[in-house]
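Given as structure tokens, the chain that follows is alone and in the form predicted alone.
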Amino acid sequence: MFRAQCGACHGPGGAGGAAGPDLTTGTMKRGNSDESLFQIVSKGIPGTPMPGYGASAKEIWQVVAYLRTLSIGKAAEQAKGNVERGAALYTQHKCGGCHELRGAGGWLGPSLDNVGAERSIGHLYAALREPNSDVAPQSWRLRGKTKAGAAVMGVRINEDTFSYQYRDARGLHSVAKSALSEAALVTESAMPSYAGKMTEAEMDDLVAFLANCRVGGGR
């Protein structure tokens, strides 16, 4: 679908063409979240050569998924900051309190062991600046209370008709829905925005550090 509908402007491999920008950098000028890409592909960009793609939502999401593959794994090559300074910032801002890296760290956020190979450079910047712009379902949190009055809080791992499975600082747990007096899924990110809390140079350094976090290589 990409080659048929987008390749004439963006190039068959997405590296840019006569009328369309390079889509392999992982940094999108008009938004880096999946939702932003969906809106651009489906509605186009008024006042530009970019038209809307008249297809089903499923097909548009498939195009978005393909766009992500164009830049995944290239973050380390595209990072322009200093990795060592980024490592110091990672410690300074206590990122390990929520994220696991090399066997140490918290449980609230996703593991960063292979984030440099799994996420584009644009996604890393977006996660630091606008963490609520694209929160994956695997990062949603369960917040509730049992009928006995005990608080239930953790990252939802799984859910079926009768129970929730969730993770907290003590490990993995399962709770029957019938045992809960209240329950809600928190779909906002637990991560604060670092926009305005870091200089652009510091942001570049932290992204460079994260981009080099990869299994089998890098930091």
The other form holds:
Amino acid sequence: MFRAQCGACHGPGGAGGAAGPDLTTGTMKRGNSDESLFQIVSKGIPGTPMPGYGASAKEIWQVVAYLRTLSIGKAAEQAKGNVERGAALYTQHKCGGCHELRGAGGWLGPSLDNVGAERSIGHLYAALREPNSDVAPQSWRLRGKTKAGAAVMGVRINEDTFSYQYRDARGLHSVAKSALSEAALVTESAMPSYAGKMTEAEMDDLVAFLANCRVGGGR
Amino acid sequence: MRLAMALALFVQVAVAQVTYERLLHANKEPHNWLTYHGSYASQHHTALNEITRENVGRLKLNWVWQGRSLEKFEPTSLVVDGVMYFTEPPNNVYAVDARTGRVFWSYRHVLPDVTYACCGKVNRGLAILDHTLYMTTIDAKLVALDARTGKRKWEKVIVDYKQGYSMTVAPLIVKDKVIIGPAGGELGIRGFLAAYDAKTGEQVWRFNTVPQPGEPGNETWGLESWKYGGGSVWLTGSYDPDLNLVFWGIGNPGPDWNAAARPGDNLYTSSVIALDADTGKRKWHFQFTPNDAWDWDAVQTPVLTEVDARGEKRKVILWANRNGFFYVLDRATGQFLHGKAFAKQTWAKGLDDNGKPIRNPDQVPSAQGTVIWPGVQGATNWYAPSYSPVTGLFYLTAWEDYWSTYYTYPQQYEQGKWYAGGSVKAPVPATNRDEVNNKRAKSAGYGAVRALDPKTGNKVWDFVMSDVSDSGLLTTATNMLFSGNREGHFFALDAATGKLLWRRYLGGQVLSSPISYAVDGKQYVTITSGAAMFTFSLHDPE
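Could you please show the structure of the form predicted together with the partner chain, as a counterpart to the form predicted alone just displayed?
What follows is the entire complex, opening with the chain shown before.
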């Protein structure tokens, strides 16, 4: 689908062509989230040569998934910052307070062991600058209140028709939906934005460090 | 408000962790099941008392966990503050809500295509220390997982599995060490018990259960037989903190049924060893079956208690062995206090004053086959016995009147090949996987839950079953005994009399030991059956 529909402008390998930008850099100018890619592929970008692709939602998601493969795993080579300085920033900003990395650190946020292989470089920048822009459902949090009035707040790790399982700072919990008077899934990230908390050069360094966090490779 | 909640969530506060102190005093928190055997004394007894002889008839099924593996399901779960942790064979790990069975996380260990487990890719369970769970694997690794997330912290290769080693034992934590050893007694391994640093997985000490040249005991292996001598480790031991000794039962010598290939006592096979927990140095050993010719691993639970023996109260180990004899040993010295046969056996005329068997010379494997009691699976085996401080009785699962025909033949060792030096036939199958229906005569062998008086070794009562059983036992503070059996029943007996109080048919063979725990003050009882796990309480399911 990509070669037939997109390759003419973006190049057969997605590295850019006469009319379309390079899609392998890991940074999408018009939006890095899966959702924004889906919108662009399906509806096009008005005022540009980019047309909408009138295919089924399933096919468009397949194109989005393929687009991801053009940059996923390439973050380390695309990073321009300094890995050692990035490591120091990781410590300085206490990222390990929530994130586990190589067997150490917190456990409420997602593990970063393989984040350099799983995320594009654009995604890493976006996650630091605008953590709320693209929070995966597996990181959504349950916020609710029991009928007895106790607050429930934690990372949702499992759900069925009758119950939620979640983890918080006290450990692992299971709660029946019938025991809750309020329940909602929080799709924003618990992570603060680091935009403005460090210089652009420092951001480059931290991203370089994260881009090299890979299982069985990298630094 | 929202920000405050978000911050509260992501501030790392101390989650109640399982410190060594908690393991040491596991009996002070009977609502949890913190080690494989429930406590370092391994009595398989619960102090919980909500479920009684009077109300057990009202037990309700609360939840079922369905496994996805068809390997034999042999784990005993851990329960820590409302979370149950267990393994599914071969080496998957689950954390579930102990009230509902709903899954928090799961972990999958990927095995190589070819491994060397003798008798199924089984696993018996986990150990926990602080926030870390420990599991041994069929490819002979030690894996450490974060108990909160199921994420792997590290894994270490313990020994080269391609040489016939596998690991199925639930680790024992003592202080800051993880104590484990390898299986493979039918594949010519050379066994050991070893301790690893709980933080790093680095080896701290190692005791060779088949001594190398230069080590004491190597002289008990004629014809260079120590090289492939077996001495496997596949059931968790016990620990006495006052003596700082770990007690561990060691597997059979190899080749299993060709004792002539390994003249001598073959230390420390078919023995219990007592090692210093800090150094791994041997304090004492006691060999139940010298020059074992029948595959009677001493992989039974070392049950620690105090009883009157030889005129005074002694700190003892109670041990019902696969060879058909019940032993009471002083656990400070290893001295044999007394013992006697607890089931039909024909291989020995009795025990001498030191507990050594007086062998019947005709009752050994032969080329044409010899019929011997007990059969190859033993008069009991690895499933847990129980000691009740309430009744003062020792309980075990016995295989009564059970025999095998034992054959021996010469065999050369080949790496990765079965190295048993013979074969066996028995009317009672090793497991019921193939033949589901029981159409045997009782004289072919049957099962019993058996109560013994540890002061004398005499039988107090029997609960007789049509088929044999591979289920362990649990006694309760309320004078009950829970067990399952191969037929697929789960039941409660009166611990004082053996009378049946309650039963449920679960439909699959029980290959583990029941446990009990409590959450929010409600007592639960859990057992495996088939590939599933069943949990009961007096309350409606949540």
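The term rigid core refers to the most C-alpha atoms you can superpose between the two forms while keeping them within 1.5 Å. What you see is a predicted model, and the numbers here were worked out from it, not measured in a lab. Positions refer to the first chain, counted from 1.
Of the two rigid parts that account for the motion between these two forms, one contains both residue 102 and residue 11. Superposing C-alpha atoms between these two forms shows the smaller rigid body rotated by 13° with respect to the larger one. Its Cα shifted by 2.5 Å, residue 161 is compared between these two forms on a rigid core fit.
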